[in-house]
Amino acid sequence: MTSETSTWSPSRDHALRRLRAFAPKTGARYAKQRNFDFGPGKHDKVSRLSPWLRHRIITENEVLSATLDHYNPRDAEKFIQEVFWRGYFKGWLEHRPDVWTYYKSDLVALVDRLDKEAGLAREYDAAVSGQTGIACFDAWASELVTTGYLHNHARMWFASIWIFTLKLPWQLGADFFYRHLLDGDPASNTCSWRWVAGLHTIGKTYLARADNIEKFTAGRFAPHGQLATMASALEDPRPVSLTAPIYLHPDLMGRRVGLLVTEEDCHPESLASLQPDAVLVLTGSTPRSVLPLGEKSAVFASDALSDRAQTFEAHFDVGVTVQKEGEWSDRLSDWMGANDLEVCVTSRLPLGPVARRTRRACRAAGIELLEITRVYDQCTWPHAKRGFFGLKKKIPQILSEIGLEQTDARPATLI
């Protein structure tokens, strides 16, 4: 069995490797096994394309495509929509920014709190060091660092252990996990330990049952007397305002275009009719979290970028700049200069630390930067206003949207 460890390449080929192996079985056999945790290295019932879209050095288009050209969208229905929680999630938290707000200044005030409140850092430290005496518990606090990866399943089960058993506050595991996974994304996680949490759909909480963990490890663990028995929803008095996401299409004739590419999207190829002048690649990983970021999530994004600026030049025939350090401000402003151009161009930056150091650093420099929301983005995120169930009914018409309703699609060119 290959190491879990070596399983991570952040090369698109690599990733689209995984994703032709693993379309074939996004059918029954994997609505059956998906839920089975059988430990690192035997992640294979589930497709652990994850981190790759995450950053969309693949896309969901691609993903979707490959799975309907084995399966109709009934037979694949549950892998379909498992690609669609994603979007759902980032369509969920564009409308509503005061909930990451607030999970930020959260995160600040409770770090705080580690420093000066003893009881609470020896919990923590036990908890992320993988020392509770919770044998499951402990084996995936240990998992997430050694590899920056935990199946779905098992992050369910140790939010809902940190949050009703360890009664440690949800951002701080939400800080951790968003620190090390791979596929660290900041409505993905933050959006999943608030629904665990009852926060998300408000007072429906997740509880982790001893006899569930037993079922779906195979009996790896059974945790049986260890956990908690209820689980009371949390409550957040702050009040959230509705927004609704804006969505750019700049006209660029006749101007000089800079791409700027981001680890938000390393696939700038397919965003449509898009020609620039020159490409700038900023590869340094950006900074999570006020704690540090894992290690193996602190390369996995700037290996990723660094592999895929190779192929820009050819791509577009435009000269191709990558920088790793420095301050993005003068960064941009000196690739700006050098190239003549007069307006900066990315893929939309969702809520994040990404979007808000590239936002700054324009700023800072006097740049006029545009952002092109996908085509997917535009068609799935106005029907996430509430819950999952009130996208799931559109997932038909959306596949129709971007071309892809027939069980024979080739991967769409507008994504």
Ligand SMILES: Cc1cc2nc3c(=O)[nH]c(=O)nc-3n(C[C@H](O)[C@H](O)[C@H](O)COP(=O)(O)OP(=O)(O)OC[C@H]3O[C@@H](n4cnc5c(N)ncnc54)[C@H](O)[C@@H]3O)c2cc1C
Contents of the next structure:
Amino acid sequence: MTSETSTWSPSRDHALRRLRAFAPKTGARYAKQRNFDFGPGKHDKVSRLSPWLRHRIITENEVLSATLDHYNPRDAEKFIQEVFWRGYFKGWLEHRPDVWTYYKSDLVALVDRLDKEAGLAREYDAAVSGQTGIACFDAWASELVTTGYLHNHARMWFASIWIFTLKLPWQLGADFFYRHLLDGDPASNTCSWRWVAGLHTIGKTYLARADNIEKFTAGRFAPHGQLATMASALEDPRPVSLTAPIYLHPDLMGRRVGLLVTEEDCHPESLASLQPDAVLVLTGSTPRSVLPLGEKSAVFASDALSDRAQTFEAHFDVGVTVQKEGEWSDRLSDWMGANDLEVCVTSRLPLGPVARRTRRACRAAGIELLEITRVYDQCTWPHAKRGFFGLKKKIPQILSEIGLEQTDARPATLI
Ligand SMILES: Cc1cc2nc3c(=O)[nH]c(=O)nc-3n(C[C@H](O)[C@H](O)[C@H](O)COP(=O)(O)OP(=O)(O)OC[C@H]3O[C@@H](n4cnc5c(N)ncnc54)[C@H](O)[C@@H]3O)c2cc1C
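Shown: the form predicted alone; wanted: the form predicted in complex with the ligand:
Entire complex below, previous chain first.
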């Protein structure tokens, strides 16, 4: 195994080891150093836990708990807030499904334009292949494709240069990220790109500045004279309605229940006190776009699921079926029939291609699908209707609601 591969090994054990090593570093030092991007292989000032968190190979509860084993919540305030950004964006998008629908249809239209407009295609190709002549941007494009990860600050600079210097459509940049990031996430990614463009906090854009890049890359890059000096907010006049998410807590008493595990949530052991009669793990990666998935992201979630599936039999004490290939409706139908199941249960599927694929497959096969919302999501999402500040104020309350006391640092007993 190369060191690059082992850095992003998808297993839960690997993530837990990384969490254990990083939890003591989530205090003041994280707050001070988190914005520095020292380059590929040198991102140890941040946790690099997002690929596992995104697929819930480890959970937010586990990360927050490990942090609070070492620090008082005040002393790890910045790190704790960062963890809550994930839930904030998820909740925000769940309240506004139109934003996701618009993004997807815009993307289809833009990919079509790439086929027809040679100028746009040339500029797009130069950007995604790292040949713009802006050294930092080109290096980040290459790092993204070869590793599946970019530091948060690099993501912000990259998106800003894409939109305001190269003047490319933000949706194509978001798609490039989403297809290649191991942590590629419909909510965090789409909302962050919109945030840079001035569409999330209306009118407030993020402008990448050469001085800032020079300082926070420790002098590796200094693109003076190469970047836009103004960032006028993009506008989108289309109506967006506010929809309240529904939180289900189905009563499964007396029914034969099958548990479905997908790449959206790879830790069903902590979902609820479920006692399924059979488990189905669908390990095949779901396409994220009309364009192909990145090489690294195509295997990360799939390998993670195969790894996780090995522990389900012992944990749930039932038969576990693992399927990589084939139509999901057929796989589901065969499994439900073979195990005489009445209802299929899975973790609440947030907006995105896996939700769409799963719901469609169940509808096509005439299967009743029940999605169970995690307590964490149910406590977080209702505070994500507007700006992050609304949720930030509620962090102490949420920590207590999810069973993480926020008094003094607890004895250092990590999970
Ligand atoms: C343009 C752009 C696109 C992005 N796309 C994604 C994406 O597709 N998927 C994704 O998970 N994150 C995305 N982010 C957010 C952020 O960059 C990553 O979550 C973070 O860099 C992950 O690295 P880390 O685990 O080392 O973070 P740390 O600094 O160690 O933070 C700990 C955890 O907090 C969460 N977190 C931190 N910052 C953010 C943030 N700004 N938004 C949401 N969650 C955050 C992550 O789960 C992360 O693992 C994007 C940010 C930008 C600016």
